[in-house]
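One chain comes next, on its own, written out as structure tokens in the form predicted alone.
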Amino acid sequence: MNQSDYYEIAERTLPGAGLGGYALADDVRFVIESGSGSRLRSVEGTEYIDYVGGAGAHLLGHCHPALVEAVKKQAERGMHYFGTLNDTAIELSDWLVDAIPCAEKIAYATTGSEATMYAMRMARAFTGRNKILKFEGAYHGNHDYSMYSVFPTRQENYPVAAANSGGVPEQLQSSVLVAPYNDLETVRSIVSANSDDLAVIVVECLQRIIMADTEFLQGLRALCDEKNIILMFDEVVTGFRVAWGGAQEMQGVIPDLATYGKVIGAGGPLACVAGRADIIDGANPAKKGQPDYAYMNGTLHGNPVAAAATIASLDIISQPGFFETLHGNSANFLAGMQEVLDRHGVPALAAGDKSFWQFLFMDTLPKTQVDMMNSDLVAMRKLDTEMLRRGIYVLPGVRRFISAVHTDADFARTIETLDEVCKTL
């Protein structure tokens, strides 16, 4: 079948002819046929340099030989079990508890969204409290508790949160509080008014393209200790990408719970909640029927194929110099793109940290979601779309990722493409 045939089927069978929350415009959309290393190939044979990277899951690119071999070997032994431990999932749990600073134990899930949902449930069950506090613009998955203040179009009326999806029960609104990112004083005020009912503060140490101030995270840690509130880091994106020990290692702040996905799973159906044993043990099936039991169950929890791929991935990521090389390549790449933008007088930043990047039409780096909302979002999407049109796979207006297998040739071609686009803007 050719690409138009695939789209005819997709338009008939899939909502918006898409697979989730993103759908490319008709003039730039394409159907992926395969991926290898840092490249994607469409069904029509067009090649793209891939900076989406499976939403960040492919730190080692597509079809890395070590991961493919691990998947093949495990698939020959069994692709899926349920209800009983398997050896590969146990082996991986040992890797994870050893590597994650806050992890005394881990509990498996299937996706990052599931992991954050379960972690919030664990926190509520452990504390006996109902409310969670999240930050404006933060994305913690697609479950009901997370679908507040994800895509705000204006500053929220803190701490009142607005739902960003239909179908979210109105009754949940009183249980989800929202605060501005990197604003410790507002958080203190909200916590002071709600501490008796607040179970958990959940925060991304890197929200979209905005890095949390270390002092902000330290302040959250101290506040949670003072008020007996659980501090939860959403490390679905940052885990094993910003450092071996994730954002916890990078920032030097240890939460009570943390959630993982993407790199954990290596593109397969696997995620986890990590943290203090007394909280994680709330999901012990022997506690069924007790008021502090936090139910966790999933058909694919501890999937051995995804676990095998993850072990193979972690074996590579743990090698000396891995992160220094990745982050050094990223810094050089961002500097090269910024030089092009400056030379053409394009009022934008090639913003990024570690292996994350995005074009932002701003004078200075954002600190909050309000800063992002005040940038030129139309110009950003136009630039991204023109890059995509020329074979650089980015989702317009969305953060993107650098992998360990992007080459000097990939970076050079991307910078050349940016130069071509700037001439047309």
Ligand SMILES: Cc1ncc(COP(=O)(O)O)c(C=O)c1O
Second form
Amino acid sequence: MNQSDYYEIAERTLPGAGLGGYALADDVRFVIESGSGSRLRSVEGTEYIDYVGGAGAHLLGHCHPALVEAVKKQAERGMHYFGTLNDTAIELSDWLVDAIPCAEKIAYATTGSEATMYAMRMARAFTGRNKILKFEGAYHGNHDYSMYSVFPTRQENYPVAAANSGGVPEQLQSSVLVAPYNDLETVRSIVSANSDDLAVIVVECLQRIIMADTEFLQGLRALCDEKNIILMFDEVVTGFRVAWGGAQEMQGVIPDLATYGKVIGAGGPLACVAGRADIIDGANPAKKGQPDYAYMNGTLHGNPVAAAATIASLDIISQPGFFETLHGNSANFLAGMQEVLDRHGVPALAAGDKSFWQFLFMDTLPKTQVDMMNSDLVAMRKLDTEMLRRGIYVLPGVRRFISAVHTDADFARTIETLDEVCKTL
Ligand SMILES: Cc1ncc(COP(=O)(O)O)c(C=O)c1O
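Can you give me the structure for the form predicted together with this ligand, which would complement the form predicted alone we have just seen?
All chains and molecules follow, beginning with the one already shown.
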């Protein structure tokens, strides 16, 4: 079958001929046949340098031999079990509790969305309170509680949340409060008006492409301590990417709960909630029937194939110098791209750090989602689309990643492509 045959089937069988929330424009779309290292190959044989990296799951690129070997070995012993422990999931829980600063215990989930949903439930069950506070523009997955104020098109009326999908129950709206990112004063006033019923503040330390100020996270920590509110970091993206101990290690602020996915799972169905034992123990099945029991259960929880791939990854990621090299490559790559943009007078930043990046058409790095909305989003998508057309796999307008297997040749070709695109802009 050729690419148009695949599209004919996809158009007939899949919503928007896609696999989720993204659909590439007709003139740049392609169907993936395989991936290897930093490269993807389409069913037509076109090669792409992959900066999507499985939405950040592939810190070690595609088909890393150590991961393939670990997956094969585990698959020969069993793809999936249920109802009692398996040795591989236990081995991984030991790695995770050891590595994640806030983790006295971890509880398995299947996806990052599931992990954030469980963590919110645990926080509610533990505190006996109902509300969550999230930030404008933050993404915590696909469940109903996180589908608020993720994709605003204008500044929100804080703390009123706006649903971003049909089908989200209206009744939930009053349980979700929204604050502007990096704005401690507004958070303080929302908290003082709601502290009796506020269970958890959930924050991404890297919200899409916006970095949290350290003082902001420190302020959230102090506020949560003062009001007995759970502080939850969503580390689905930052976990094992910005540092071995995630954003909490990098920022030196320790939350009560943290959610992990993507690098955890290594492309397979595995995620987790990590944190204080007294909160995580809310999911202990011996508590069933008690008001502070937080139900957690899933067919694929502790999936041994994904656990085996994750252990093989962590074994590599934990090697001395891993993050220095990854983050050093990232800094050089971004500097190279910035030089090209500046030379061509393109008013954009090659924004990013520590292996995540994006082109932003603005003068200074954003602090809030409103800053993002005020930038030239049309120009950003145009530049991205032209890169994609030339074999650099990025999703237009979406933050992207470098992996530990991107090579100097990949970076050089990407910078040359940017140069070519800038000439045409
Ligand atoms: C910060 C963050 N939290 C949660 C999720 C949801 O993870 P998943 O797509 O595995 O459900 C994502 C996904 O991109 C994310 O970026």
